[in-house]
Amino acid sequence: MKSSMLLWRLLPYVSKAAAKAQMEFDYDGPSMKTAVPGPRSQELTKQLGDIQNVGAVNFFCNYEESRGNYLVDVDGNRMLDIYTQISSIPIGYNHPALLKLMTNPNNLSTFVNRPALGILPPENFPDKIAESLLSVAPSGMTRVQTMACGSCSNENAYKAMFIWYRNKERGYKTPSDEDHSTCMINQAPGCPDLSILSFMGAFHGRTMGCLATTHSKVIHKLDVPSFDWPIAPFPKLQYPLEEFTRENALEEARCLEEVEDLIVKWRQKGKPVAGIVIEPIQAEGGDNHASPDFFRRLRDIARKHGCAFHVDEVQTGGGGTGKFWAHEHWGMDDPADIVSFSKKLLTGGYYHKDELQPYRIFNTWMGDPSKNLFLSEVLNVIRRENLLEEVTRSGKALLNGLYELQAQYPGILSRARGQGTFCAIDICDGATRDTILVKARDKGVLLGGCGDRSIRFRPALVFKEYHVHLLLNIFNDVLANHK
């Protein structure tokens, strides 16, 4: 389909397409053969529906034929993927470096045997952790605890904060007999009435503890018991930022004042705040941003009140913002006490300060050594191909394109925003947003929604400027024909 890109008309807002630096594992454009979901996808959905809930299934995929920035479905439809498995594919589909890793006989044992890492780790585990996770450790952190996914990473990070807080309260003495006996019947002091402060619009996962700090969609929380923990407002910035400097500064100050008030209030209620958890960009909640100054001042509030400061980088970590960790944009030497991760890092876990090192964080697998192998190679590719610089270039082109589309369609689009390629734009209402997502998919571009009416852009790190122009042309075509 060499000529496919020529079929998409170049529109006035688009700059001249960048020269293609062809990747051997990438296609040259979308190719749509059926409606989506197509007949084969519908058949498979019915088959799976007899086994489990398929309410969220979009379509079935042919991962063998997917390449680079393109996802292929089982009906042969090829889509430019700007959603990348909910932002979890770091360097595209079937990257040659990862396929080569699979063919190395020295790696077979790592793939075949999955150990219980907490008790029986393999010989090369310390070296592989150093090569992968420790080589990109956040500032000031030299310890990392591996886990399997984002939710369990946050869940165990919360436990670590609670244990740290209680150790401080006890003066680091051995837990008492009363602590031992009461914890077994879910009573204080063994099960202390502590809390974690989170923010409205946050998403930290769907396990029980995480769900108490998740406030993005009703469907996540409905009918599930939860904890009485404080919820602070997250700043609602006005765009364009340069036109609302004063208003946004006042909004951030209001939210920070509320954070302090809630910490005091919960202490008075007998439920002290052991930790504060926050995302550098609230992704699921609508791609909500705040200024570096907001996060720096929030970090100071945590220190002032003796709370652990947990930065959840499950969605933002791995390079999509143009820096490996989104919190690097804050310019801090000591940004956090705990930084959790998953998604683009292919495994889960959290980095932490030395003092947040409890023995009692444990489960059977505690991660998967094979994922550290993959991550090491992903990091090699990122460095070798300067992908963070690529993300910055592509992100600038994407955001500028969204600004121009927003000016062209002011009745539909607003609040274009982003860092790197981690971008979003608001649609006039949720129903229109959902229609646009479907129409874009029908034209071969896979996008995702977030919040009430936003579209989020989450390409892989191998997303180039010419992919940006292809995306913008198709997105513009959808908007131009929107009724």
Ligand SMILES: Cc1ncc(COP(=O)(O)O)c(C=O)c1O
The other form holds:
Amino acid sequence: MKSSMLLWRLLPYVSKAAAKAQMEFDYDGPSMKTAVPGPRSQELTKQLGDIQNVGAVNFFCNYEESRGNYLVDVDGNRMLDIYTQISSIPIGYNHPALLKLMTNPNNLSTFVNRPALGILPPENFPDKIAESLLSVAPSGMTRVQTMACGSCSNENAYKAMFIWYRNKERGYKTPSDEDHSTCMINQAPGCPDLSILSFMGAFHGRTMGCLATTHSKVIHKLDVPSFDWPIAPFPKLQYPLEEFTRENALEEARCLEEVEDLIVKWRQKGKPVAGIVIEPIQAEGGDNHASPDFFRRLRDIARKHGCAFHVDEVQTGGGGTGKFWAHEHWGMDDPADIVSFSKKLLTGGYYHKDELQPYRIFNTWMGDPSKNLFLSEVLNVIRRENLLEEVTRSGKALLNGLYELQAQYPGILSRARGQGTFCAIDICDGATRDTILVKARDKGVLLGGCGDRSIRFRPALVFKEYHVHLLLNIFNDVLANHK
Ligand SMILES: Cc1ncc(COP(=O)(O)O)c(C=O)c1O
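Condition change, the form predicted on its own to the form predicted together with the named molecule:
After this comes the whole thing, all chains and molecules, with the earlier chain placed first.
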């Protein structure tokens, strides 16, 4: 390790102030008026509770008053939002560029008339898709299918992989009469016994197929029937990564070996692996990283065994890691056969190779053209304001600050890690993590948990160094007062 790195990791965190961000639509800082949830939030929770389950509701929001990096609640509390609606707000609240779109009369029909895109797309649809999603297509991909949300993107991507795999097996011949009759009664060969290999700790959504590949928390899976599909270990790395390269390489090699064993085992069981699905950074499962080399070798294993390689960028996509796609950090020309997205992209969907052409993938909406309008504008803002560079800069300040805090509070904090502003840190145990999240919120910083005892940082792309220091000062306060 470089001595300068060692030095800043050992120095205590001292309050820093960065130049105030030049953002006309941001507030100056948090402002707290009541405990959260405040009285109005509690009243509304009770009212909604008579209609639906409110077990997960934190508080009610005032989206009109929210701006930039700040979420305002119905009791007038203004919080620096580093959770951003589960990592799905790309350029902050009420960005003027997005509000302007709503005032353009030419866009009105797109907002008012939601089409069944698969059968009746609007005239400007090809242009708008080219302007938005195709302009950020992953390397080697020229085709994209929009969908509504992350789970439905993954669910349909899995179907596309199965259909592709069966077509290969059939030698691209028309399905037989037996295929037709058996599929209607859920039997093989029409409904073939194929599988998707996923990783322990993964989160790919909660619909039935996705859930079979989700292994982050018991609560998501309990009581729901699932498939007998192979689950490989995801590398458990030591951080900072650059200090444990040898140990981590051994751990990654162990996991890759297991992947190959599982592929062989499931083929022998008569349930061949049609596809491998993986997140570039396991997010819900605790912000678990792996090296570019791990992903390159996994891609090779998929190729060698004839499995499609699906990279789930639902949480990592859209710039939070400092590159538009997290898989760009792997430096590959041909990173995947499928890349799914949602959240910061505002629309769900997936890019795919030509041969995974998803005919027979269909539903009513298949996305929403109004989201493509917003996405085009988000991409303009990202380019115009060099937001990926900003994320890299803010991310460095954030991770360095977390290293400093970790050195200062070794009994509470460990395993600071991150790429861009997509950062996380572990807390000594789950209960302390939950207390710290509440205390930070009381001081006006909204953070989220992930895994058993991690805190994840998921700011918008307009989160500047100035906001990093605001956050670190408040986080430091919470830690200093933690008993
Ligand atoms: C990596 C990943 N995949 C899929 C999903 C599911 O997306 P959605 O909640 O939009 O269904 C999520 C949601 O957090 C995710 O993080």
